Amino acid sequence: MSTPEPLVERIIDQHSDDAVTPGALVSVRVDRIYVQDGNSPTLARLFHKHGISSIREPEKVAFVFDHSVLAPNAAIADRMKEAAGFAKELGVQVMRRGDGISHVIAQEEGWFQPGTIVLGSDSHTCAGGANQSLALGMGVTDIAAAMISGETWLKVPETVWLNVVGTPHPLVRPKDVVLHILGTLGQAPFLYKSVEWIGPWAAALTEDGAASVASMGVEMGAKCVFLPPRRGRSSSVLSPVFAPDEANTITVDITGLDPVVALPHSPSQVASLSDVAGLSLDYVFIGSCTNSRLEDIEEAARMLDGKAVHPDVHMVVTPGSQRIMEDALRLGLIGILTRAGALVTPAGCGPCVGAQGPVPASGDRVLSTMNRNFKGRMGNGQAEIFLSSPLVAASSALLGRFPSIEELKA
């Protein structure tokens, strides 16, 4: 039987002159780099400290302002100004505040091409795996070195194939499946691994659904993730060469799986929707790089069409990009949401990280479609944050509480 050739090893081999085997430390050439506003001022200080004023290939670098689209105070406004000035000094592409989340923009702009290596200064850069790009979130020092040299180093990860089979409840969405896997398997099988999603479920995902799954690779503990190419978008470079290694394949049967939620304060603390049905809510957020795409907003709007958000619920919707915002406006989705009582904000990360409002109040019970719900994640450690799909979130906003499965159908 042939030894499998994992996708991550094929991509690294095309970008490195080193021997590529799992566990080896290698240097690789980088195709694209992007920096987000949360750490760009730190990057600027690092460059200035060492007297560095230029980078190797400025045309391959972009700065994205997404974490603090609406600066909540003078300190953050000053940081944004500093970051913009630094980007101008380097002569790199700069995306405006409100253009969107870095990872969503990266997909829209074609920065994530199959077989490329892309670095981002944000942990959810792994979203590029939806486009078969080896997309790696890195810290400021590694990003700075890559900007200067055009290369980076990494330890070649082992590969695990994640085979999802079976047919879940018709109201189960990609977010439910990822949360279910985290809840049942935890991070241990995936730590510093390259996770290749295979099987009929992964192959049938929409582009938006695949991006949602890929963005949560870091929550799984993976070094990188890869989703199958969408139909009609295969690449000969990335076509499977060997069948997956059965010894390193994990099969997850989602037959009969119901919608789920993650309980405070971990994405792996997962319960069935039935277990929390009836629990009241104060705040519902639909957005983040995991669930802010047109498919997500459209599903929420369909649920809210002609109805009203519960009077006790503060509902916030943040599109992932200006392009998504424009498409949602053209389709009438934004009007549906606002007429129902939702607050629609400019495109960006929104309240996900807590760097800007709307911040939940102390004691608030929040239901969010973002990727993680660590204590204090949205800017207030005294709030409880649950995670779900946009479908469950929109239904909850209407009811003022978690729905039952039967109510979700309605």
The other form holds:
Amino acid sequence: MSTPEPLVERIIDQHSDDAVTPGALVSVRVDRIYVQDGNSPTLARLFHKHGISSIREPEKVAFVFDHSVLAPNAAIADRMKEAAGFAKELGVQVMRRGDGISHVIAQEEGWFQPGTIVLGSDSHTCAGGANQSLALGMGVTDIAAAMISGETWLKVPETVWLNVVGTPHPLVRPKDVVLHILGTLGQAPFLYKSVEWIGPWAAALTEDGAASVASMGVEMGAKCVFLPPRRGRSSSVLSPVFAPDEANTITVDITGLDPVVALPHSPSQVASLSDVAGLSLDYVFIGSCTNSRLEDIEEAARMLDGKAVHPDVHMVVTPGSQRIMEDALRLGLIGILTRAGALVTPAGCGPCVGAQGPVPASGDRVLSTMNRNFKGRMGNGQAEIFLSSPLVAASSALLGRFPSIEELKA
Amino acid sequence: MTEIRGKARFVRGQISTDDIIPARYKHMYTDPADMAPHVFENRFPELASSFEEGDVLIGTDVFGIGSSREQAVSSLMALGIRAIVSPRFGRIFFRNCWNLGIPAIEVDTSRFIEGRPVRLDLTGGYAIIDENQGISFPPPPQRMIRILENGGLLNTVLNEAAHSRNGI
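Pass me the form predicted together with its partner chain as well; I've looked at the form predicted on its own already.
Next comes the full complex, and the chain you just saw is listed first.
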């Protein structure tokens, strides 16, 4: 059998008049654009500077306010006001503060249709790969250019197939597997590439799990990622091809893998949970575009049900969207969390980037379910941030320290 | 525009865009000059204030991983950085450099020397280190050179739109 045509090339080909081969620079038509609130003020500045007052297809564009839902200072409040005014001038769709994280909203609203090209002014736009959309994070100049021209330029990436096989420890979650792959392989095999996840592990992921894995594509250094469609979805024609080019296939056997954590200050700095068991924690955050979906909130709530967060731990839970918040309320999960002593904030990015509170204190050891832990990420360069699954995070919040694997089972 | 001369300034290790400019500043400011004093403040305090107009940043590992913020590029530009050379780049950061009008060149940087002159010839596809050693790289595609010559992607797109309106 010949080499299968990679999904990224099929999608680009349908959006371009140029010849599509890996390495070629091509122009593509863009189906959807969304912008987050850390970049929309700069976008407004660029438009004003260049005297641009209208865009090609405002109906394809949405502005989301997710990073600073509760503006923490006057400067940010002023920028948000500018962005909201600018969105109104352009006539684009505007989501309210508290509607949720752009990528979670994009999934709920159906902006990531299989086979489409979607641009977001946020690196975790790659989450759209869970829906077989070529979803690309870009800077605001790229976004501005696409809003004006309806197109963008791309270098057609090479494809690597990531075949995950084997059965890990039952308490291993999708986040653990991505961190494990980052810890063992680093970014090198994935840098600039399109990553097609194949094999039984990827095929069995839930919808929330697939979105979590896809969101970490940028942490892997990938240009884009694709997960297989969930069962019952009709996009099977756009499934990653399970007859990959062997030379470009990486097989990862996760048999017996235990839960893992990423250590400060890089998601590629990964250790087994047992290596950090017992280490005390000051602050636990469950949220972000990687782990704020209903499945994540449910897992945390199950762990905390009828119990109390350790008195020395500040625990914050931020649902990914208003819809998730409402589902969690209906299921009684929010009550479980608040009764246990967790602080539940409005939907959005929460404290992930330090563009709103709560900012950790200097010297705090933080365990977070977000996707990256670069120094200063949550707004304080003097905090140490660890990353894990929501399960490990919730268990740690109860104990005030990282659990052993035995304690995690209990 | 296709030749750049400057002084080599190393920034060692894997560099994230959070290292370059912490997120909250792009939520607070839109003028790169306001962000510039905060460049590298968590990872390499004091480094930003030592940059001079025309400096060429030299990376040693993947440069610019993580967030899509192009403010990482614009704030470096506000400090005088005119090119970035590194063995590997984060892909969004790489795009952002070209889009804002400064070249990002992928090349082995082990022979560059801190504080010494660097000359980049983009069309020729080579760098001259300390006025004596040459190292070659694949010349960037014409399309990317054109973006630099236009002073960035936005100017390029606006010029093209104006041309097509005028039937040129």
